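Okay, so here's just one chain, in structure tokens, the form predicted on its own.
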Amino acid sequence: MQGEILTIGDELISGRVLNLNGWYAAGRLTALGLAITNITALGDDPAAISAALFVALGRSNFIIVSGGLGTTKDDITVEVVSRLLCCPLELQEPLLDHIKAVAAKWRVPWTPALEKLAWLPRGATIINPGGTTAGFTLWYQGKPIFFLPGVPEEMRMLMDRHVIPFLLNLYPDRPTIARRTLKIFGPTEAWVGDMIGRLDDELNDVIIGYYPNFPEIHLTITARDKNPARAEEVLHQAEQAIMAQVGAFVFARDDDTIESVVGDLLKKAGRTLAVAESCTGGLICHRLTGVPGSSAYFERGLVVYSNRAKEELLGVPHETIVTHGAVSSETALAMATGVRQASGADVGLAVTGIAGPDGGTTEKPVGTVYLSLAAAEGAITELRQFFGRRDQIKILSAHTALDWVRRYLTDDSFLHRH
């Protein structure tokens, strides 16, 4: 049940395009209990493609190839495979008729290059023959090879609708994969690794992985067993052990995001939120409103970039800005309380800082950010010193602000810890 993936295209090995097809196929297949041993990115080089496919056929049970099926001169996958496997190219008349019909429907001028799509190696079985996107399958020494387009959207559609069902039917006796992703924010990757290292004796039955996904760390737990109930049980036990070590920093699981978690918490608590942003320029509001249904809890957001905006829209006293500066604890607090009062929201959130690369001073260097949260129970403000590029500082500021709302809604003592 071991397979591998070959992705073809000069754009992949030059770094111009991310290898999304390899990432997607590996993730989908591994989650279904089909092991992927290799992912190989290749340029439009006949010798390299032939060599990689030859090696793959010798060590894998199935192969997925994406890319190089188009109409241009550098789309050479079909010709290379034909020569390597000694399968002469044959014109598929029904496929050619279908291509002509699709071209006419979409008013695409017919050119001889389009006929290239209908020439396939002898023995090929067309994948999705009646659709606007197609691939093909070849069998070689009892092993299926799936040839899919390189366009990510087209490749994913064929993977999900055709290739995956085929493989699941071909390999019914595969282990169940139970997987959990814990999303962590706050500590360093080294700290997470040290904490997990202390659990080596308790985590023998699972595979643990952790990797940075700025500004987060994603920790994956994977359990494999032919008994689905046993796989879930092992996963649950491992998750409980890990949460005991790093749970304070886990803000979401699996596909959840910090903004979706905050939204759920606000809805459950029946509370509304208003945001005042300076250095983040609307990023917090953008993330909050990216969640469907956010109008139920997100009342308003104000980008108060200038001192004048802070004073006119939020009521920040002019003396506060003159005395302490726009980037200060006092101004952040006034922004949070001001946006809460102006909106009538239950929670007011504010952030002001210096994102750089200019504007920093010895006293307040680039990355200086003040956050504030105001609620009926009181208000808190805190200084953070972030590092990185301008975009990274903005992302860190927004993520921290959202995490503050999460912590406020899940920890009754949060306001009293600052």
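Beyond the form predicted on its own, can we have the form predicted together with a further copy of the same chain?
Only a single chain is listed, so you will not see partners or other molecules.
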């Protein structure tokens, strides 16, 4: 059973607004085993809407239309559908009363434009008139078409409360979808593709997708089966085969992030972390503190942009900076040990580098970044050369640093790998 989504509004095709409704509906339906084949964004244009709806009716089992149901002159969805499907508009008295009641309650002054909301195509079933804008369903040649308002909050409410239960009931025989996302950091997409390519024979029963999500690669494994247990089993086997190939670079699964994984590991180990950031400029701290409960393990973070701050706050010796430079292995190590000592945290993490676009030299070009992690057992410091814009170098550096904490907490040999 496959459907498609038509989203209507000039703001969508002029690039003023992201198509959140299409994204939301597709995500919810796909997760429930209802495939979406097309998401189309159209302007407030009768010909374009008619054509798209006509094509969709020819190829899809159900259609979700959002937008163009409002009070203003450019809201034309209802009129266009009425003409295309030959269902004349009729005033729905109970809906009109409801709209009047809502308007009075919200102290919206009554205007003739509001009456427009109560005129629907003949045969329409009103869905859940919770606000002033109602959604409705029309059937055409055995296929349901759901018309939903374009305001994301209203659209989502009607999707969740009405459209999804309705479709699940209509198509009880849909397959179960079991899905896993593996989040990969480090190798290129081509390398991942090659590694997975070797498994062709073993992955016949699943769909593999991968897409870059800078700086990560997300690899999805999807198993479809009428039998939920079988879907899970197929998924599990495929995941194991894939992990054997690329597991070394998988830092998180599904909704986990590098910072949530690091947080869980720190909590489990009962250890605390302190961070000294130069070129990442607070991004590592921001990501760590985005996790609820991070105050349990995140002690402090120092964004030491100036040399003075590096010396005063972290005790980096003035001579170290003068001799080796603020961007050097020696300074990175002194930052990591310094922040660890000053804070009393178990783990000290430091990053110093050149994020650009200026400040690079022949010896230390933009993207030169030193990372250091210090713990009771010792410390590790490394140079990385990143490429990209300032924001990309910040993100790559922060991700690498957070991944170091993960590796340190999951691999006893991490500090001694050289």
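Just so it is clear, the structure is predicted and the values come from calculations on it, not from any experiment. For clarity, a rigid core is taken as the largest C-alpha set superposing within 1.5 Å between two forms. Residue numbers count along the first chain shown, from 1.
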Angle through which the smaller rigid unit swings between the two forms, given in whole degrees: 8
